[in-house]
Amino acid sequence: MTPMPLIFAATCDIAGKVRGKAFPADQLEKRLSRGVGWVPTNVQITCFDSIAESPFGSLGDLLLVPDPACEVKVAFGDGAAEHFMLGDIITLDGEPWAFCTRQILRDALDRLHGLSGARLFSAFEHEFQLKGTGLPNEGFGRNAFENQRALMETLMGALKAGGLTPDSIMKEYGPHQFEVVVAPEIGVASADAAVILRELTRSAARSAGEEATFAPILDTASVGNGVHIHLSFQDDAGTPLTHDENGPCGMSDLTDAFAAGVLRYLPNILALTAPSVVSYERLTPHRWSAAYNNLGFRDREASLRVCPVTARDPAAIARQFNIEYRAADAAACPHLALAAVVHAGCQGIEDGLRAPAATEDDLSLLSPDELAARGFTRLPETLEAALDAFAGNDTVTGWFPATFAEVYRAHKDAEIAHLAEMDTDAKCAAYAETY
């Protein structure tokens, strides 16, 4: 019997999981227009495969339509090539479905362009861990890298074959932890690339007899795995708009207002960018993650960081200059996380906000009153508190489709309920299995 090649039509849902349906490859032309069937209540499948309370019940039908711009076909060894395509969820009338995460991001990007004429140029920087012990005492170590060189080279080759532009890869500080970076992309393509990177990392690890996890934290006595989102702006002609040598920390007026909006609403969007229960074990002071709504200049403790550049001439500096959102992890759908950050930045532009001065001190030493006097706040310390901050802000919930906040809260409540009887170690282990 001759195997039938299949293509997997995929969506990255609000749980940050990639789900979908496969079809015979010789049906591609038909599926590009007609898609495959999808069900509204699928949006309420949590990362643990429980189904949260759904307003849709058993009713309704949708289509998941693959996007040829997001086609990935990569062979690992002698087996069948992995072949998938990210796509969009639409109604039977051909309209975008309100809970399609790619469409939610498009709406945010359209808002940014309408307000400023800017297009977002961004990249997701990922940390992940291989399960098992690895070599001890090898933070950033060459020996640990060489021990996994074959896997790292396979992964970088897979990313290139999958249509991405590999930038760098290294052994990170944590046990069996690595960091992989791809080049930035314009618009939705950046979040698409983040999804593809995660899937190909898992596949490359599996092909090498390893198992990769992007879970936010595996051991609270050790490090966590973050996702850092690098952001810059261009006009329609590709001219950089992010840098002004005379602006605060080198930020242009556009970047300054955008950053101010992100910082103002960071406590309210955290439930979308760091959406797991154990995300909040990582977002604590002195973990080089994010704990306050502060701007930092080359400071890896800040939630929003102005990154260094290596160029010397003004034109090259303008092309390299970017800011980095650090309060995120891979439990988040990249499209949803980026949409939240972009909407927050847009609100800063609309409201004419100015970013606070970059911090250079240890904010954990300040009392709540001292923080408030300087315009800072400790970020929510639990997922429940983050969800309250999201649902309780009408401005923020208004950025998203009607009923989105209600559906998202129900989804996350079901995730929290699944873990209710577990201790912290068991919760970390549960997320390590699913992400």
Contents of the next structure:
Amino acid sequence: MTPMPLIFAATCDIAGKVRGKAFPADQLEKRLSRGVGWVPTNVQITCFDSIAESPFGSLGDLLLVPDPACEVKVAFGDGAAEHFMLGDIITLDGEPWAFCTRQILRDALDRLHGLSGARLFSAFEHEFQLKGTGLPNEGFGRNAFENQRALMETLMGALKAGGLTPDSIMKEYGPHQFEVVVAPEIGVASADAAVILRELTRSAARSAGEEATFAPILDTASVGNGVHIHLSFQDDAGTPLTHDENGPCGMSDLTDAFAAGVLRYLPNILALTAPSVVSYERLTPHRWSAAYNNLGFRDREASLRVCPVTARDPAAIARQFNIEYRAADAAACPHLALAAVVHAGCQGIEDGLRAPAATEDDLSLLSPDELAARGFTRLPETLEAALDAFAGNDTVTGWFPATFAEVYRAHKDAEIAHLAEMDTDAKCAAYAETY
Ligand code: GLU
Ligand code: MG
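Alongside the form predicted on its own that was just displayed, please also present the structure of the form predicted in complex with glutamic acid (GLU).
Let's see the whole complex now, leading with the same chain.
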């Protein structure tokens, strides 16, 4: 008997989980057009494997079609190569399925392009922790990094083999916490890259006898694991559109309006970008995450940050200039999170909004009235409040396919119910087992 090489066709679903089916590698040509069978109700499998109330019940059939642009084949150690392809979910008639997360993102990107001629260039910066204990007192430390050098080098090699462009990797501030950065990509590819990065990080850790988790927070006495989404724009010819040296904080009119839309609708989209129960333990003041809908100029306590550029000449500055959405975590499907941010930005462009001035002070010292007077709000402090803010805004739910908001709510209600009897530590531990 010789083992049969298999390719895993995968989707990152609304739970942010990567699920799918494997087929023999020699069937690839057929599978690229006909896919593998898929089931609508799979969309209601929560991150804890409970099945939420589903409008589809046991009915219906779909196809999950692998995309050759998203093929990853990486061997760790002496094991068989991991081989997977992200794909699209379509109906039996060949139409995009409404709940396919890649399609939801494509629709958002098409809206942006139609409104402004801009194509999105983005990158997801990830923090993760290794479970178990690492060296103490090693925030940004060399010793802890060297202790894991073999894993770091395996991971960066795997990312390159997986088609990503590794940028940098470091020992982050938190216990046994690391941060990995890859180069930006155009359009849907950056969200695909985020999925690939998470999968390969877990695999690389396993191959080193470690276990990696991207859960939003492991211990409320410490920092969380953020996902920071860096955003910039280009026209079809690749000319950067993000920067204007005379604009507020260096933002072009396009960036300004986009940022304004993101900040206006941040409370409403948070349920999609920070979608776990414990996400809200991370999104608290003084954790360098995001607690208010404020713009920061190089300020890491802002939910939307104008990033520094290291370039010196004007053309390079224009290319490097970007804004960073910090209110996301890896419980979110990258495609859904990015779609929500892009739609919010599009709404800002459509409505001609202007971003508020960047904050430089500690907003947690202001009363709710003082905050409101300056046009800011404390972001929702629980997943339930965030879900209410999403479902309660018709503009925001209108950006998504019909019935998406109800299906998403039912999905998240089942996730919340699974945790109902647990204290905060147990909830954090439950998420550490699934992300
Ligand atoms: N760990 C922080 C977060 O939860 C981010 C720290 C940083 O600025 O990199 O988002
Ligand atoms: Mg970081």
